[in-house]
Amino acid sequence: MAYYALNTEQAKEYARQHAGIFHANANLECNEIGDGNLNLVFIVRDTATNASVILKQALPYAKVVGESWPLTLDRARIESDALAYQATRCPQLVPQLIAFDRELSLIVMEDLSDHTIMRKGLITGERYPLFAEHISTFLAETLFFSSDLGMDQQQKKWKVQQFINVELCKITEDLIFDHPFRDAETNNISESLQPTVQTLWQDEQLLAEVAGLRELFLTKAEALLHGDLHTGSIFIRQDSTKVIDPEFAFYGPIAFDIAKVYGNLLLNYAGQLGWQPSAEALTDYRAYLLQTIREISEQFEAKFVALWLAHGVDPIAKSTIYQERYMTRLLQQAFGFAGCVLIRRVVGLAKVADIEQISDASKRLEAQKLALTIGSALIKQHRQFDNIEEALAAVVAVTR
């Protein structure tokens, strides 16, 4: 079977034959629901039983741009392999992988329509009391057991090869660590924001720190990353968290996955200026977001170190002094990377609804400027942070 892009009728019939949950004569309905930048996504549902599945098909180009930006179809294989690995560590935190069709670059997976995209929930002021516990478990389990600390170090080298993800890493390298920090064609900057961005582009200290963080991303193959762990890649309920869309998976610096979570919570922190009804409500919700980051940091460190002590494969790496240095370094790098995430989402190609959908133009501009200010502060100060309180204090210090 040669590759072709599915339409809704073809997706419906494919699900009938391959999902394993529909009767041959079931009355199925199919809708395309994808709002992402790269893929086709369909939901297929049995109208009688309400049973449903998701079909996700990689396109041979970036959907957000079109055929002028070609992309490898192998990213579907990478996503399938990453989902399979994540399910071995924390199956309760990822969608069930039902099938993968290599020729069609197509994944069939569990439907999570009973969950909400976390970004949407945060915009409306929802609170998720179990999120810190769930995401810290996902991060600790998937990162530790794919690293040299938690698996055979020679086998890990083969895993690095399995998850070589050149084209999607190139997107990250360009859109997070390059284009936002210079006058690149892909940037999308309003006229009112131009003076602020121009100041960033001329900040030599900032650019030097970004260069160092970019070097880490390019060279440090520590663990198998999700690679794009933002709040749009998390389905959530009060009692459940599901991490989706690991098509950017590759072996990279552990701190980057942590940073994507922090950076997107901080984008929402900036954007809440346009969503909360009063100054008191704004202060309260921002405090909740910072407390969530605090809890993720503390729980991740505790869980990661516990796994290290119980399952570490390298005896010399169990030195307490080395572990303390290692965890401090991860914290510092995570907030440095998070700063890049903040700036990218304001200056670069792909925006976030947390800020861009604020209807009041003056509040939207203020939120954009705050996101840039926080991002710049984190990038320039990240190597000075010794603990989570210092990192959060840096955010509060520049909040207006």
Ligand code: SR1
Given for the second form:
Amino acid sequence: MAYYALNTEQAKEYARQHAGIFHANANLECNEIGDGNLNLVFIVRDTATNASVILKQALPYAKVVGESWPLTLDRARIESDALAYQATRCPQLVPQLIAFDRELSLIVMEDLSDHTIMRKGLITGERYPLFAEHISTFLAETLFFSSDLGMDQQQKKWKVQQFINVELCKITEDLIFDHPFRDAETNNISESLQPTVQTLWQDEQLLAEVAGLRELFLTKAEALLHGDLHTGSIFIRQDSTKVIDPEFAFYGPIAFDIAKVYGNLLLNYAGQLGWQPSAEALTDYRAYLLQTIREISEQFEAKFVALWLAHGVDPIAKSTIYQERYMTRLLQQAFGFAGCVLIRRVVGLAKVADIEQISDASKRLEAQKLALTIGSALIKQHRQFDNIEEALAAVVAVTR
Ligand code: SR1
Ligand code: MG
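Other form of same protein, the form predicted together with the named molecule, not the form predicted alone:
What follows is the whole complex; the chain from before opens it.
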């Protein structure tokens, strides 16, 4: 069957037949709710029982740009396979996968409308006391058990093959590790930010560090990553966290997933000067964001090492000295990658609402500059950080 994009009527009928929760005569309503960059997303609801599901369909191009940017439909298969893997490790932290239709590149999954997209919650100043505990579990479980430390090392090589994701990795290689660091066509830089960005592009030390981080991303098939773990890929409530959208999943460097979480909390940290009502409230909320990063780092390390000690498959890797070096390396790489994430969201094609939706132009500019300053400091200093306090101190040191 030829590929076709569903409309709301077709999505409704598809859900009636395949979701397994609707009566044949149910009165269903359907809306397209996708606000992401790439896909169609429908919510289908039974108006009598309120039962609902999500249908997510990959388009053969990137929705954010249009048909001029073709994109593989295989990303829907990768997303479905990644969701299935994540559910084996931490089912409470991902949406339930109901069905996958390869012909339509369509995933049917649990509706999480009783949660909020975390980016939106952070912008309005919400706090999530269980987030660090939940996300550190997600990271430790999914990364450890897909790595050479936690699974059969020959099977792992087949998994690397299963998750080859050439086109979506290329998006990351371009939009995070290349274009923001030179005068590329895809960049989107406001006039007033041009001089600051020009300075970044001439910073040889910065560019050398970015080249090293890019090399890691290109070459280090360490574990099965989510691949795009920003705060728009997280549905949240006070008592629940759900990680969605693993279509960028591939075997890459463990620190990259951790970095996307840190980088997006730090983008919010920069953007809060446009959202908080007073200097005191700003200081307080920023302290909360840094404390969240601290807790994620500490809890991730404790959980990952505990899994390693209990389930490690490689006797030679059980050396305590090696484990300490390994965890320090992850911390350093996570903050280096996080610096690239900060810069890409200010200079590059895809922005974040935390900064872009600040209505006061001078505050927006200030937030953009702060994100660039923090990003640059983290990239240049990351290989010197020995612990989380040194990394957080580097952020505070450049915060005005
Ligand atoms: C064209 S896609 C732009 C960005 O959206 C996704 O969430 C990824 O972060 C990607 O880089
Ligand atoms: Mg996404």
